[in-house]
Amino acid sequence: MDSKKKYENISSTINVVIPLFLAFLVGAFFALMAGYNPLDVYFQIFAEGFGSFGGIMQSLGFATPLIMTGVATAFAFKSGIWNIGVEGQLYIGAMATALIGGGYFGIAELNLPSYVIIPLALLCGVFFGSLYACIPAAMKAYLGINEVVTTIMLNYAATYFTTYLVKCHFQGSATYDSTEMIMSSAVIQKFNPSYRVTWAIFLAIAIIVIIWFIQSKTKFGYEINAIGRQLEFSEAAGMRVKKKIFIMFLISGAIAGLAGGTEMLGVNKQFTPEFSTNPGLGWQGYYICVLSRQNPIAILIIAIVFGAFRYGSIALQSKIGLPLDLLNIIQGVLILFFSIQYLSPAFVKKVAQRGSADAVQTVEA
């Protein structure tokens, strides 16, 4: 490793490190506003999350969309597209896919079996997350404009879209705002009942690995890492720019929309416009997209991380009345703090070389 990446590295580190302790630092200080005693409240969330074998089973079923959220925003990011809309899409993902999975439009009657309707009810979800996506690509990519307003704007726009076509249009038969409930040949079965977790975990992994292999080993790779990292001399190389940024809004839209389908089939087992948690599945993504520096396999650690740390904040709620926004206000504190560089390579690499310099001088004494 030459030194100019060794110091880029330990600074992307510390940069990280930093970010964390604050968030967690501010936390500390609204538990103890709340009457906890925040090492404490820290420990037992993490022991709660990792300490036995159904806490662990419960933390990746809550990681599971969280992977697949923070790699479709994270693969939009590598190229320079902010995809600050997967929450939308994901949205519009889960939509379609309840409807195919709860038998609307006469597919209740064909009696298809699992391994037909469980595949045809992602697929769709797939499709519309990709379709919703293509409405900032297009604008992004023909008409210049901004996709980071876009695709914020989208977002409320897909929950009040679903929202209406639940309530107008696909009600379900409960006496609260849904969907019929999913069949059960189109449920994702878990691993236990008892678990969160479902077999869609191996499909989260599967999109890490493919994802990971693409832009370390492809063609397209390479141009979408060349695209993020200088625009106009990719346009000049001859990259089809304006194509390639549709292709990532699609294939980011439409890891959204699997993440919503698959919360849909193996977990919630019908829409509910309420389904994606507060602050959401897809913002929490970015969350994790942030904190990996677009990394497939950084994503995939945190991810369970921040799903231990969902479970473990939920199952204190329950034991000793810890409020749940504790874990939304250490995730909003850690963009804030994230969005400032504390340390620069090229002030690790100062310092490194003082420190070089000094202890030759105390060994020459």
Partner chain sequence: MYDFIVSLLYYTVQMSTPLLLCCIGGVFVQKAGTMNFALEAGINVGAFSSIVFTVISGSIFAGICSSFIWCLVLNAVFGLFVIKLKANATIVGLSLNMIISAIPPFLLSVFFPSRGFLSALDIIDLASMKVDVPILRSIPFISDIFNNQTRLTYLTFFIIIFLTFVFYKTKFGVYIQVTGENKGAAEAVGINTNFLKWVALAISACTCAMAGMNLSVELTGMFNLNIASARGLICLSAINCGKKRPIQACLFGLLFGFSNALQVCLSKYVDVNTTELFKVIPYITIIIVFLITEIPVSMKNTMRIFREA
Given for the second form:
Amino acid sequence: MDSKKKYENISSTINVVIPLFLAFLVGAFFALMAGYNPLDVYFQIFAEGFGSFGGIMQSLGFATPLIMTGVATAFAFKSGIWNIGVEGQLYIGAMATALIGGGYFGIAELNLPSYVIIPLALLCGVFFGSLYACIPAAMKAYLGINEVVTTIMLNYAATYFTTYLVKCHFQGSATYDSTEMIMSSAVIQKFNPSYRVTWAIFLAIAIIVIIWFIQSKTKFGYEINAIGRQLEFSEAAGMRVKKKIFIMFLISGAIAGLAGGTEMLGVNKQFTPEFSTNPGLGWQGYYICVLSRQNPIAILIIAIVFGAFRYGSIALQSKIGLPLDLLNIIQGVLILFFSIQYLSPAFVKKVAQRGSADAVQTVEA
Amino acid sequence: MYDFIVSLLYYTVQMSTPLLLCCIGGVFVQKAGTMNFALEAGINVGAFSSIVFTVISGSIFAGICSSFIWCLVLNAVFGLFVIKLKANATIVGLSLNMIISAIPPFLLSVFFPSRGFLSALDIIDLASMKVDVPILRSIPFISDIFNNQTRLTYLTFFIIIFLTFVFYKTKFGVYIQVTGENKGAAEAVGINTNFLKWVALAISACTCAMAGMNLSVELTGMFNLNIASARGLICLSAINCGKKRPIQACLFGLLFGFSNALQVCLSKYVDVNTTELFKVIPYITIIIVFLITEIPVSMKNTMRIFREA
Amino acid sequence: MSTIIETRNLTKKYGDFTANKDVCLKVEEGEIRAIIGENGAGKSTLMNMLYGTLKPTSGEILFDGKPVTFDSSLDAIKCGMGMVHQHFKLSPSLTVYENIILGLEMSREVSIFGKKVTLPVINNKKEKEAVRQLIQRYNFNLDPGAKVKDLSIGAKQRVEILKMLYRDVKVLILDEPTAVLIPQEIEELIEKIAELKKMGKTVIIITHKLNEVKQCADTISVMRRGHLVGTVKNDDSATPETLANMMVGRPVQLVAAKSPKPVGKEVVLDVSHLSAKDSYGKAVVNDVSFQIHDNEVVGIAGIEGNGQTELMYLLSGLMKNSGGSVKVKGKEVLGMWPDELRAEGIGIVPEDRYRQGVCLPLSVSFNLISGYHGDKRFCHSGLMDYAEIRKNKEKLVEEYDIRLSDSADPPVEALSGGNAQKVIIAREFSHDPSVLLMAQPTRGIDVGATEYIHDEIIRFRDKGKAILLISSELTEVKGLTDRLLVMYEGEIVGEFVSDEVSFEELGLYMSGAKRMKKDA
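What I would like now is the form predicted together with its partner chain, since the data block earlier showed the form predicted on its own; can you produce it?
Full assembly next; the chain just shown is listed first.
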């Protein structure tokens, strides 16, 4: 192996292990504070999430939207766009899908078959998700306004706006704030009714593959690569940066809308204003995006791990009353510590060279 | 109509207070060249710790002290990562916001009866938080707007004047300006720019703590999970719209305070469900202000290269 | 005269790379010392070590005979050494006096009950007065109350020099002081330096411009590849040619030989009445018209900031125009985007190499096709052909002698400035454009690469191409071109046959002192 590559690998492994360790350390502190044995808690979360077939199926169910929000954020991130607004786009997309799937606007009377109504509902989610992304997209691309602030503002606006729509216009027959249940023809089926995972997971994996293909094989992907690194260069090379940024944002919003839609049709089966809180599917997508460094395979793996942790924590919450917020703290701390480079490849090289020649050879072998 | 305008202006003053506090402190950090998304976390920490320690100790004074301390700790963490360890300020700021929004519900659900809020109303007498100022009382109209505001509202007025003076007329302020404009210029004459950034963070911590206290101790007597509701980010927008200058940033802060007040005042006239729609107003205001301030700039821009505002 | 600065075996290493090796420099008090060398020869490293911004790996520095160690530039200033950087360290929104006093602010004092109390407030009046006196003492032409952002480049440089003089330094280091000045301003600067010498100051000038060195220096030290290869007295034996030999280590041709092939008849690039405004509404390119024929190189000279950059932006599709037309072989191309322009056969070598020319973190193969990445050769129905891109890289690296570092396809940031520029040259030349737009093609690169690029330009011209060359190196634009235009405040104020005009004449046009009448 190339020796330079080797040092890079060593340092990047260390740069992942240290934040993980520190995050769990901070988590342990909070667990102890609440009177739980942290090792026990971690073991149980892991056992719940990965320990059984059922657990894995549940974890995959939780992971499905996270894969999509992760890809949505990471795809934009690649070209230097911080789409923190995935959360809001997901809300709008979910709302749109829930209304179509719920048979509003006279759609129920049409008695459309599943193979029409499901794509139609999801497409609506995709359309409204990307429509909502248009606002920050245009502001970023054509006016140069920082998208982090605008997207977060629009997240708030989206939750309040959808809440208003539910309360005032689309209240279903339930006693709490929600839309009508999704029509049975529009439901995305689960593999097994007792587990959370639905066929939508294949959709999520397909999106990862498509995005990977776009990034690594197409002209658009070639341009994204440059735009993410050096805007002025990309413009001088004729890449029409503004247009590309706008399109990237829309695609990101579309995937976010799809994530919301599949949650509606497969899992929640009705829109409730709280369906994605604490800290929200979009926010976790941002975490996954940062941790994965936008690598598609890493997104898949981390999303599944996050899904497992989520399921494990929820199971533990009902079992021993451990607050779910502990997981959120750990995730936040993990990102925080992940933002630092602990070791540079150059440093590893220095240390390795200082060691005896034998030691270097062992590493190489 | 008169009543509506008066109450609108009264609420504008009231709701601007935390924004102005947060803005005037944030200007220093922002001008020194650090993007501080953790303002949001600062307000949350200020609000949460002041109520928690008031409840634990039974004394508001203890709550106030702890509020300052914890905000300083928070900004120290931010500084450690961003200034000392050179991490990406946006990632650090956003993750601190996330961590801080998860810690209160965790602690509340472990140690207190409810996960969602913590009330200190049996210790804090809300009525006594508002001050009746004799000079203001006698002036008609003005008294309806400015009298019977909280102590921090009046204090904010003086803090803004003081910090603006510091910004333009003292060495520290001038050094902060130079650091933001040309870091090399400051360093070439031996100015320790990192030290300036630390001081700026400390100032911002104190004003954030006050903003948080204003929201929790003075106005509601309790903490709830949505108490900051993006005020930190609104302030960040105000600072950037005001081109990182104190007075201009505060004017934008006032504008956003006004839109908050508008939401509150309009909500009295509609049924409870429609109020949800009005909650959108402050956030949409920011989007509109961005558009108004940036569209003319980009119309004039003759370069085709993508440009960041 | 005594030795004021001495370095003993000063060495600086970055990892495996040695930037300075055993440098032993002696500077006498009250002399004007020039330190010359190519880019990357280690001049800046040496000065930064003297000035405390870099820590030497080994060796020692003596100031006034005493060994010193500087932790920061502040220590150096305290010791009596001041440096004027090439990129000015000024705060644009502050005034001249605020910038000069920065770091040494005067506080306002009040007397309370007869006691003097210092307030933590700046006394602007007193500061302004102090700076006014300083300006008078050294006879500089400056307004202390003006904002720095409104000053010309020459004036900004004077502010920087005054900033150091205010700190009462004995030694003044000037880093590439003439890089951005016009001939007349350079004269003025050289006079100022002579005056400072009379006042007893020691001046060290770092530069790579030999003519100016000849004019003002007492002694000249030459650096090459991190070594101090020699110090000579500035007398008749030190000609620009011998100095250049010392710098490069072999005989060099300072100006490329022109081709005897005559200029063609066909108009390839036709620019007429081209205008553009900047974002403040100021006309930065004003009614510019010129034509370039086949087999012709046309140069544009001018002080930086007189519209050359904007003209280049306009022609390469990065700026909006406010009137005029640009035709390539009769076809209107104004308003097209860079990708369309390249498709029309216009090659672009941008001024800012690292912001527009190459993308530093990306690979050489990537950079060798960017701009032409939509070309049928590399891209079939939206999919990139990476095998072809690799082949293209191998071919061009060979053909244009681009020296890659150890790996096969490194990121461009691993290459030297000269090789990075060769990547751009290879990319643009290999697509055989009919018009070539070049701005500052040899800025900041070593003599070898410069010679190579100059030869390529001449060769390319002889293939029947039209070339526009914008450069602030007067010797370059004058030496390489057939015709020369001078730009001043966005307008073309003079047109010359390159071989028939003197530098002095050009200087007058560049500074706006003279201008030709425009034909109707």
